[in-house]
Every structure is written in C-alpha cells, then in structure tokens.
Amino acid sequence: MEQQMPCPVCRTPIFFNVYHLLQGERFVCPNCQAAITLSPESHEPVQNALDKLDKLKQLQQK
C-alpha cells in the first residue's frame, strides 16, 4: 500500500509502503536524506488499523 507524507525536515514528499514500514524498513527523503521509520510502540496500533481497513475492503467487495 503506497502512501506519502511530507518530510519532517524539508516537506518534500516521502513515498513509503505501510506494510514495509511495519516490517521495520526506513524510508529516506530524496531531497535532504532525512529518514522515517515506525517506532516499536506504534507497530500494534498501525497493524490494528490496517487489519480494520482490510476487513472494510472485504465487506465492500461482497
């Protein structure tokens, strides 16, 4: 699931994959090289939100 967020340093869009972020991957700003990653305490809430999103998508397909 490809997403983007503004770099916290220079505001350039950083593109990232949520599932890769959950696996601990770091994503780097193409402009200033600042990196984003997910803190360990954020893994569970983000995973729970993705699970709920997947369930909603499945319900809509029925």
Given for the second form:
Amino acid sequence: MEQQMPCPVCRTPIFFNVYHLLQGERFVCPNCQAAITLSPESHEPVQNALDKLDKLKQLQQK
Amino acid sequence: MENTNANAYDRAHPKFGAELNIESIINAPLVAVSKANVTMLTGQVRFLLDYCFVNEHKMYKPVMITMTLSKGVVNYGKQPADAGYIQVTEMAFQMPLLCLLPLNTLAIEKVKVDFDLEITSIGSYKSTRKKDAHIVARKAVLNGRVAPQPPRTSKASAPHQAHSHSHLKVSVNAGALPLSKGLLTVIDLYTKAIQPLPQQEAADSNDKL
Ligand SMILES: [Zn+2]
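Switching from the form predicted on its own: structure of the form predicted together with its partner chain?
Then the entire complex follows, led off by the chain already shown.
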C-alpha cells in the first residue's frame, strides 16, 4: 500500500512505504530533494505497531 | 431450557426441506455478514486506540514518531568548488504513528445470496404501521422452502443426495474499503501540521510528550 506525507519543507507529497522506512530506506521529496528517514529510536514502536496490525489483518482475512 | 435444546438441535440437524419465511431466508446471511463486519471494525478501532493513542487523563493523545529530514543547503560564503559548499543539515520532525501505518478498513464488500425458492404458502397479516394502514391494509407473507440442489451427476446410484443439499449459496467478498471520514479527518489534520524542528528542539518536545 503506497502512502504519502507532505514534505515538511515544501509540502509536495512524498510517497513512502513504511516497511522500507523500517529497513532504513530514505524517501526523497521530488521537488526540493529533502530526504526523510525514520529515526533509530522510532524503529521499535513502529515495528511493534506494524506487527500487531499485520496480525489483525491476517486474523480478519481468515 | 427446552427452547435452547431445540435450537441446538435445529443447528445440528438443519432441515433443508422445512418451510421458512422468505424474509428469514434472505435476512440470515445478511445478519451474519453485518455481525462479521462489526467484529472486524471493532478489532481495528481497538488496535487504533491501543497502539496509536495514549490515554492520558481521559484524553487520547496520538503516539508520536520521530523522523529525520536531511537536506542539502548551499553555503554561499564558499565557492562551489570548495569542500562544504553544500552542507547537509538534519532536522527532526514528528508525526503521529497513525499517519505512518498502512491503515485500511478491511470489511465485507460484497455478499451474494443465491437461491431458488419454492413458494409453499402465502399468508398475510394486518399492517401495524399507521402510515401504511390507509394504503395497504394487509401485508403479504411468503413462505417457502429452498429448492433442492439438482443432482450433479445423472448416476442412478445417488438420487438421495439431491435432498441432502439445498440450493442456497452465499458468497462473501472481503475487500479493503476507504477509511472512515472521521479517521481520515484526524489523519489529515495531523499530516497538515507536520513541521520540521531543529534536532535539539525535537528532543525537547519529545520529553514534553
Ligand atoms: Zn520538498
């Protein structure tokens, strides 16, 4: 699922994938070239929430 | 107590040929689907409240995630050929976890109820709604039984199987539906408020949260 957030500098939408963010990937604003990454301290809460969300989706698809 | 036993017996030994009200034949799968949808949506709301929000003094606050923004900035005090002409500055910004997660509403999108009904009796009852009373004095009740499934093979050895399966098919398609308007508004509100902060300020605002 493709997600987007506005670039904090110029508000142009930056498309990102949270799974790739977790792997340390940078996503670059197509307009001003600002790059966003996930801070190392945020890895754990994001990973935990994603694991729970994936579990929930799997349960619901059964 | 007797009723419960009778119910349990009905569920264990469904009578395919029994006469049923047409409304209940159509209602039953739809009620089951709406119950399934409620269960799925409740699970998702529970997830949002448990993992994306913190309940502080009876107020839900979003769990904030720190992100890093890096951008090359030209140092006009130097020549383009000099080292450090373009400096990469890093800033932190926070966004709610809610805006990072690939949320979508998984729910039952389509239900198809397919059956052949043999009408076995027609009845009527007096309309109880005052509004309808002067238009329709009595309402019709159709009773019928779900037609037996025609035998799949023409083999003479299996004619009894035709009566053990009824032609009532319910197909259900689950799909990802758009998020509710309320949740989209919350996400939109937070997303619009994303502003970068210098690293130190970000650390301070983290402490405040
Ligand atoms: Zn930008």
